[in-house]
Amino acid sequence: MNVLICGLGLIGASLAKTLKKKTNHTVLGWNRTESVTQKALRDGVIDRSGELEDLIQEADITFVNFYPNAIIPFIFKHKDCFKKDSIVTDSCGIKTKICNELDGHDFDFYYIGAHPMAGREVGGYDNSLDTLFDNASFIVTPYEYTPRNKVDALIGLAQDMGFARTVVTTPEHHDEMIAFTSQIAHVLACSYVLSPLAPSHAGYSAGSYRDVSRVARINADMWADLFVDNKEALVREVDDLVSNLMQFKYNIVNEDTQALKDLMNKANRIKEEIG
């Protein structure tokens, strides 16, 4: 099978490396910056490159790995080039906006939203890894009318690549869960290190500072789009977080140690139960 990776940044190149390491599929690659494509060829990360329109026509599965606002225009621009009955997917961290805008069009290919759940604090081709998706989840958000064999083909590819679990869900449920498991954590980390005390942390910090601040190392251009594109779900999580913080603040101000213990014990029980 021919698998085309469009966009050879952190996620795209990691997908290509994983495909080369764990499958026998032919990996085609294309990147807007030609020097990156040539480096991927020299490194053996992809088998072939060439003109984008030619690669698209050959690909049985195409992964589009761009910033959120570039995915839809790219697919529409090349909608008549994709191989008939092929699968076109993406790796974007939000799904509702993309899936809704591509829904209902009479394409000759099958678009299936996907999200390989992995990342690093650093981006770009040079930071890609063939182990990035070890123990990771691969989330798929097909339409109700998407043929089951096409969904199974994409899931099967993810399993061949070594993803630890595959999840099939709706775009809406994906986005509300990602708002909780990922986006709010980045909001919290960025808010945390905006403290005027953060520059003086050396010598006073240990594991807690490291754990909470880690994902404040962020690609602002990409994450700003992700936050805005998922604003309804993310704002709900921000509201919940602020409400919980205010409970702590109220009980600290009022020196209500029992209420503080109750809050922390409740949080501890939940963490013990859910992991």
Second form
There are 2 protein chains.
Amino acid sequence: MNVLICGLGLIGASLAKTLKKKTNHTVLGWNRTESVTQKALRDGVIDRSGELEDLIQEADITFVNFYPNAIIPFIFKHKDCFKKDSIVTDSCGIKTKICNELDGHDFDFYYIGAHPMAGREVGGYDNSLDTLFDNASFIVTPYEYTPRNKVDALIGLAQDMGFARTVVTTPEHHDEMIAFTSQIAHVLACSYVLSPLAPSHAGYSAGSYRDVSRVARINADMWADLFVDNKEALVREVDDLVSNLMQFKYNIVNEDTQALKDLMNKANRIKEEIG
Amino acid sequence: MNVLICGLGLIGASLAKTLKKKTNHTVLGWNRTESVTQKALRDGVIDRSGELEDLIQEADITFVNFYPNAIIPFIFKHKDCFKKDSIVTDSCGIKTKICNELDGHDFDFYYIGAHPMAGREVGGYDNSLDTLFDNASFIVTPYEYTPRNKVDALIGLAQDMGFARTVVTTPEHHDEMIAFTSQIAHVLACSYVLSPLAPSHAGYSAGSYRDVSRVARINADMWADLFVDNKEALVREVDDLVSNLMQFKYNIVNEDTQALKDLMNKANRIKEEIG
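Now that the form predicted alone has been shown, please provide the structure of the form predicted in complex with another copy of the chain.
Then the entire complex follows, led off by the chain already shown.
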């Protein structure tokens, strides 16, 4: 197969490197900034590049790896150029908005929403890794009418690439879960380091500070869009988190150690059970 | 020197192992549950044990590694037995309450509050490590009247043990900083996994979930006391955190991507600068 990677940043280039390492597919690559494409060619991260219109006509599967709000315009702009019966997918961290806007159109190709779930605190081509997805989930959110063989083809590719797990779900369930597992974790890490005490942590911090604050190194431009595009689910998570924090506060103020123990034992049990 | 380790749990036994590995001091050990003492002797983690009253009369430095509320009664109970001019210290994660209660007494020994800053999600003798303090800070909170040579002796021991950094400060400043670097991180990790969505995270989670939730594996009995004993500083941190979370929520609800970017860029800058 010809697999086209559009956008050779952290995720796109890591997908390309993984495809080269784990599969025999031909990897086509395209990036808005031409110098990155040339670097990827020199590094052997992609097999070929060329004019975008030519590449998308050749590709059996196209991965669109842009910022959330650039994906839909890109697909609509090129909707008549994608190879007939090919699969077009993306790697964006929210799915409902994108899948809804691309739903019900008379395309010659099959759009299937996807989310290869991995990231780093640092972005861009130079930080991409052929190991980024080693323990990662590959989540797909097809429409009810998406042909089974197309979904299977995309899942099969993810399995060949060595993703630890593939998950098929609805865009809505994906977004609800991601609000909890990823988005609120980033909101929380940022909120944490915004404490007035953060700048003087040196000498007073250990593993818990390091781990809880890690994802405060964040690509603000990208995540601002992701948060707004998943507003309802994320606000629900913020509310739940604040409500739990206020329970802790209430029990601390009242020096109710038994209630604190109950809360922590519950959290401890959950964490032990679910990992 | 004879260094006595009272309490051979995670911290105490890790201190003993580190002393054996990095120094030539004689390591005396005592544990309430005798079988643990015997195990430590068999494992060569301590050189000698015996009757508690005999051990504390021999020890040049005694580390008391008990739950917060057991430390003060222990020291008062044995106040007339500790070796004259010896140093008695502890490893508890809060200092103001303990240092205040032990302040101004006519002891024959010198009590100096200390906090070797490291931990694990798992506790007890069997999880102790001779590497636990490799990148850790050793914080001491002496009184103004504590003789300089006694403070230097304790710091010197910590340096010999390979602590990455030693810090001398007041109990109050220690507790304020620990509320931020450690206590609120634990409150926050527990509050996070108490979300109704936590039990179904599998397949939808990656590094941010893993790191932010790690310290939800918590010793509830110990931390409940630590939280209540550091009530004011910790409540201030909860309030700051909730206020930052509400700023995120407000901007998400209003779809104000610019304000979200500003908040995240600020957090990102702080994290990049301070590590």
